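Given as structure tokens, the chain that follows is alone and in the form predicted alone.
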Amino acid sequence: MARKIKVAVIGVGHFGRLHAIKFSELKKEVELVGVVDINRERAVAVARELDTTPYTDYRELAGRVDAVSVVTPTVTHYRIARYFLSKGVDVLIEKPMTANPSEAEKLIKEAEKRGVVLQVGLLERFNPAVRLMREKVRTPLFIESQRLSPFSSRALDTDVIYDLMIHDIDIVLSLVDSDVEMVDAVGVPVISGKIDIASARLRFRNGCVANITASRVSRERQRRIRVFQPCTYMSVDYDTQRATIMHLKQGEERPTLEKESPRIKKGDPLMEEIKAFVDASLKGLPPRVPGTEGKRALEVAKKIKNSIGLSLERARHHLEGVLDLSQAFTDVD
């Protein structure tokens, strides 16, 4: 009989519950030994749904698990992940990896010291349309990304940069083989007291420029990215998992644009993310999205937050009495 890994999910709110469901479906590889939530009623309800054991304290799982998924508020990520890594337990940690890059670096070192898996839950990496885009994009010159959502009370422990934009920062960094040279960003708190809408321009050392916009106060949901490179333009819709590619062709009289709509087999990015984590844990393989890449996205996110801070400071005298900026940057180290 093939070996199973014993897994628990820490934090079973909306998204954590989905993690637990996916693990429970991998019956050949996984034994879901428990779910943890400080809300006992929620832990009991999810445990009953998935026929496992509820806990309210993650420390009760010491010695009982091989791997955990951490899906708790961002400010708790470091403490919980560090506890399990120190026990030799593999960790899948949801985005953003930690509240700041210095915490992320400590987790990376702890995982290396213990020889365990540390994978970051940057979900779009497992989107089949994104996988195609990463195969097709070679020399991006300009990238435009938009991630817009209606307001929700979910994930208001952090701002829109860490909540939503972090996905697009990661994808852009994975496409551009160069260091970020300059960051210029604007953003404002609208409803939550933290930054709810932000737009950032990243300039890379190789000349590529990326414009990234994220909002959680929009009327409609949108998840799109466009990439321009010599003779090619590619557009991807993350939600529909569709892509369009425009190729410049040299005709006899003048150049023409030819449209390509590649067939993409739709997938379940969360299930693929969890399968990758389980595979890495079972086989001792490097994770598909290692802690180093989660930290790199955090470093750029922090630069964006700092740039927005400067923009708001310059405009402070115009905003006094209109916006409360006291909570906008509480999670910047």
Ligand code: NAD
Given for the second form:
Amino acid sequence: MARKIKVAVIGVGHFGRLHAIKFSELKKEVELVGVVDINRERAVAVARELDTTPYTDYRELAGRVDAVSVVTPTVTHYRIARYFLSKGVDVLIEKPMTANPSEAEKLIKEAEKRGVVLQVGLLERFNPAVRLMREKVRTPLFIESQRLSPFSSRALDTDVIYDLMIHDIDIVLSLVDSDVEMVDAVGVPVISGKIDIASARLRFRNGCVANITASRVSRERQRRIRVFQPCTYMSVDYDTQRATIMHLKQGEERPTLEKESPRIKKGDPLMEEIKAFVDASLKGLPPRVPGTEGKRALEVAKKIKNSIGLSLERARHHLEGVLDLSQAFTDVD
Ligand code: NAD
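Requested next: the structure of the form predicted together with ligand NAD (the form predicted alone having been shown above).
Starting with the chain above, the whole complex follows.
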């Protein structure tokens, strides 16, 4: 019989429960040996639903697992992931990877030292429309990205840059084969006290420019990216997993634009992400989204936060008494 890996999910709130469901569906490859949550009721409820064992302290899993998903609030990612990596356990860590790039670097080093898998939960990489876009986009020159959400009481331990924009930063960095040369950004705390809406302009050394907007205080949900390159424009809707490509064709009299709506088989990005992790763990292969790419996104996120900090500093004189900026950012190093 093929080898199975023993897996546990640490943190089974909203998203961790979904991780646990996906693992439990991979019956041939995975034995879900437990779910952990400091909220005992939550751990018991999810364990009962998935016929596994509840735990309230992740350290009880030492020696009992080959791999874990860390799906707890961001500030706890580093401590929990480091604990498991140091015990030789493969780790899938949710986005944002850690609370700052230096923690991410330490996790990467620990995973290298132990020879274990460290994969980051940057889910949009597994969106089939994004995969198509990464095949088609060769020389991007201008990128527009919007990720807008209505307000929710979850993930308020982070600002919108770490909470939502991190996905778009990662996708943009995966499309543009060049270094970020300049960052100019603005952001505003609206409801949570931390930055809730932000817009960043990234200029790459090769001349490409990306405008990225993320909001968690919008009326309507929207998740789109548009990429312009010579003779082609491609637009992807992350939610519907649809893409449109406009091609410039040289007609007899004048150039025309032709629309292509490629057929994309709808996918389950979380299942694909978890399958990729299980595969890397079973085969000891490098993961599809390694820690280095989680850290790279955090480094750009940090530059965006620094730039927003400067914008707010400039606006301080007319914000005084209107806005309390003391909590505007998640801690950065
Ligand atoms: P949540 O608040 O619903 O769940 C977090 C759970 O972790 C809670 O049940 C809490 O009791 C538990 N917890 C806290 N500290 C713990 C500890 N030390 N040990 C064990 N359990 C602990 O939050 P969520 O929305 O599920 O988000 C969790 C993580 O998943 C965050 O990092 C978030 O950014 C990420 N997330 C990613 C995506 C994505 O698209 N990739 C989507 C949603 C959330």
